[in-house]
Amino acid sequence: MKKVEAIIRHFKLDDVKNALSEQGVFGMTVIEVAGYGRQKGHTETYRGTEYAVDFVPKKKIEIVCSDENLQKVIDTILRTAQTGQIGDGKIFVTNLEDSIRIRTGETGQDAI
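Which structure does this chain take on its own in the form predicted alone, if you write just that chain?
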């Protein structure tokens, strides 16, 4: 099993969710996050005064999938979240040792 964590632009969340659903991927966790990378924040003007916004708001999606579905999940996120501009985000993949469904006690693949 793998855990896929994707940091994406907030306005791309619905596109990614819908595209993953079409591919048969239904479970995900979404977290509001803020950070910076090469984009290094931006400036905004409020009532005539410029303010530096160092941390850019993003969405973090966490998906647990089988090894067989990993490439499909990655390709779908890449295709739907990409704008071609700096700040599109990142995808991180980690090995997942186990998963347990609390309601039934199922473990491993059966729990996802």
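Can I get the form predicted together with another copy of the chain as well, since the one above is the form predicted alone?
Excluded here are partners and other molecules; the one chain stands alone.
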């Protein structure tokens, strides 16, 4: 099994989620993150004091899927999360040793 972590733009979450569901991928976990990269942040001023805010709010999606589903998941995300502008984000893939469904104790494939 693989764990796909995708860092995407805030407002792309719904599109990605829906596209994945259509693809039959029904589970994911989403996290609010702050991203730092090529995309430039902005500056704020409070009574003359300037703050450079380098972090951009992003959403991080974690999807655990079977090896055969991996490509499908990646393609779907690429397709739906892309705007072509700097800051679209990244997809990271790691190998998963095991997964368990707490409710039933099922492990491996059946757990997801």
